[in-house]
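This document starts with one chain, in the form predicted on its own, laid out as structure tokens.
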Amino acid sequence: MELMNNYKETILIVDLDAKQCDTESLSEDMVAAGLGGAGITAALYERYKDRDPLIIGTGFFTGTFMPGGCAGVVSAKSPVSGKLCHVPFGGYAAVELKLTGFDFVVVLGSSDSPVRLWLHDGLSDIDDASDIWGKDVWDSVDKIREAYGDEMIQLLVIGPSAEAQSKAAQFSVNYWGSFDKAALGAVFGAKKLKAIALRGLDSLDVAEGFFGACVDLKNAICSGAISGKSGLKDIARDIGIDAGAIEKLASMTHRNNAAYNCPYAAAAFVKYNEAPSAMDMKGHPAPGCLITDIRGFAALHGAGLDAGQAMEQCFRQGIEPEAAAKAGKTEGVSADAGKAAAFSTAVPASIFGSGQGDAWWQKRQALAAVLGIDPMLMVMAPEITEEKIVALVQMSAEWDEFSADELNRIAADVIAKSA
């Protein structure tokens, strides 16, 4: 087995009680047992569960040429279910984490004062965050980037809702919320961990033939189930979102955004403070927001709220949108709002006719969480077969012994250990 094509081979252990960071090696045995992502975060959770760990991990293919290889996972005990949950995060943040030089981050204990974790160039710092504790997500992102002097910094950050440890809270990826419907943002809050700031300039090696095989898979995906589809609105139509919510989304959409190396643009940047067609970069300072959670948008629209404005308030405060919709407002959300599952229910079970039942969806989400593949793409693209996954694992890690049986064992193990 060769790990340099997939990992930086380092696990960061952050002890907030002692305000200390240490590292340990990501071993071949750990990868053989869990492959990556949730397969390893689940094992780390078991090792440290007496200290209520919050674990952030990258997948086997995160940051590689694998189509959709953009995802990471945050694993912790959900305040909603009381069980281990895995929440995906993507965009560019998970790739940035791996390229900082750390594949996994285990956060133990809790701080006696607000802190932020700064990971860059193989270095880790626990910095004071008293200046941004109590500030909303958008202000916090701006101030952290200003403090470290880099607009490209990627962040996992919380707002006032998570600081108060609300069960309606979620962590945010930069400004735009997340797929966190398990209140893992409240776990950040309980630890007084305001943010994890990431800037990675490292790189991964590439196994011979891997790039070409990934291009072939990307071409198969683009000519397959997603062919002719475009943006979040087509996903919404396919999963039966209310026509009024889809019309509202379409009328506000300025552009569709794709995550790192993802062949489908599954996020919509919507404008409601200026015309969606406006291209002037000197327009309104906050023209709109980026929507990835179509169920949250639809729920707010269904509650009679201006969905765009309501999503912005949810993003600013760090509130999960469906929980806000249930309360009928975007502040003062009841503590028991929200729901949790082993994997994020923000990812629909069926997109473009791909749904084959709950067990199928759960396995595809487990594989996405282990491999670091965008969880939406795993549901949208049946072309990402288990046979293809096995072949790419074998090629990327020069690991001829890896088999479909091992892949299925790892997925089943993650499901069994989780909510």
Second form
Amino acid sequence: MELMNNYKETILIVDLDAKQCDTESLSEDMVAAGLGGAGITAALYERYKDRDPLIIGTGFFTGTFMPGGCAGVVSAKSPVSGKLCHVPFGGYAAVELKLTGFDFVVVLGSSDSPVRLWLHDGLSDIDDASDIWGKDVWDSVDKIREAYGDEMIQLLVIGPSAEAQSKAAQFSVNYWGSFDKAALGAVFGAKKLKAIALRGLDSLDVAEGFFGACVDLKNAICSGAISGKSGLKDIARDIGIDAGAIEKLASMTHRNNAAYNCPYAAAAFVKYNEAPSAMDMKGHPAPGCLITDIRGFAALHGAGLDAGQAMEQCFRQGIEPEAAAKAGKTEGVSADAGKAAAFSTAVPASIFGSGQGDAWWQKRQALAAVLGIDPMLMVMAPEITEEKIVALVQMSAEWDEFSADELNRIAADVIAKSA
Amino acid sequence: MDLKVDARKCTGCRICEFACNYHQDETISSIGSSLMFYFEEKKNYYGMMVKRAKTLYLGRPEGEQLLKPGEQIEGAGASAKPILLRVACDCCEDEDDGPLCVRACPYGVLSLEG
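Based on the form predicted on its own presented above, generate the structure block for the form predicted in complex with its partner chain.
Entire complex below, previous chain first.
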């Protein structure tokens, strides 16, 4: 096994009680046992569960040429379900985490004052965050980027809702919320951890032939089930979202965005403060927001709210949109929407005819969370077969012994530990 | 031959940067790439820059722009500055199957011209 093609081989342990950081090696034994992502965060959770761990992990393929290799996972005991939940996060944040030099971050205990974690260039700093505690997510992102002098910094950050440890809270990836339906944002809040700021300028090695194999898979995906489909609106149509909400989304969509190395652009940037067609950079400083959670958007529309602006308010406050829709408001929401589960219920059971039932969906989500593949893509791209995954794990890590049986064992183990 | 960007097709997945870096030094990263994604996140304004041998090519959603040394990079922001230190795009002349960024892009954003 050759770890350096997939990992930086380092786990960061952050002790907020003592305000100290330490590292340990990511060993071949840990990768053999859990492969990556939730396969390893679940093991770390077991090891540290008496200290309320919040664990952020990258997947085996996060930041590689594997199509959809954008995702990381936040694992913790949900304040809603009381069980271990794995919430995916994407965009560029998980790639940025791996390239900081840390594959996994284990946050233990809680701070007695607000802090933010700043990870960069193999370094970890626990910095005071009293200047942004109480501020909304958007202001916090701006102030952290300004403080560290880099607008490309990626963030996992919370707003006032999570600071108050609301069960309606979610953590946010930069400005735009997340797939957190399990209130893991409130775990950040309980630890007084306002944000984890990431800037990674490191690199990974690449196995011989891996780039070409990934391009072949990307081409197969693009000519497969997603062919002819475009953007979040086509996903919304396919999964039966209310026509009025789809019309609202389509009328405001500016561009469709993709997470790192994703062959389907599943996020829609909607504009409501200027014309959606405006492409010039000299427009409104905050013309709209990025929608990834179509069910949240549709729920707000169904609650009679202006869905675009209501999503912005949810993002700013750090509130899970379906919880806000249930409450009929976007501030002071305290109850969750009843959507917490081991894997994020923001991901539909079937997209473009892929669905094969609950057990299939759960296994695809477990594999996404282990491998660091976009969880939506894992549902909509049947071309990412388990046979192909095994072959690419073998190739990438120069690990001929890795087998389909091992992949099945790891997925089943993650599901069992989160049940 | 030069690399050309159709910025309106771009979705910001950034795999082109990482593919270019792989061509340059056989690792996956973005810091050694001749391509650079520039992004004003809150406006969702983004496009690609390409460091050419004697010019800087901007593939912007409003259209293309070619800058000569010393010219102001209007609106590219602080994230654009490091590209001036990068290796110029060689269009992957030594790659049998064409530029790696073109091969990696799922959206047909990149092409060769000239």
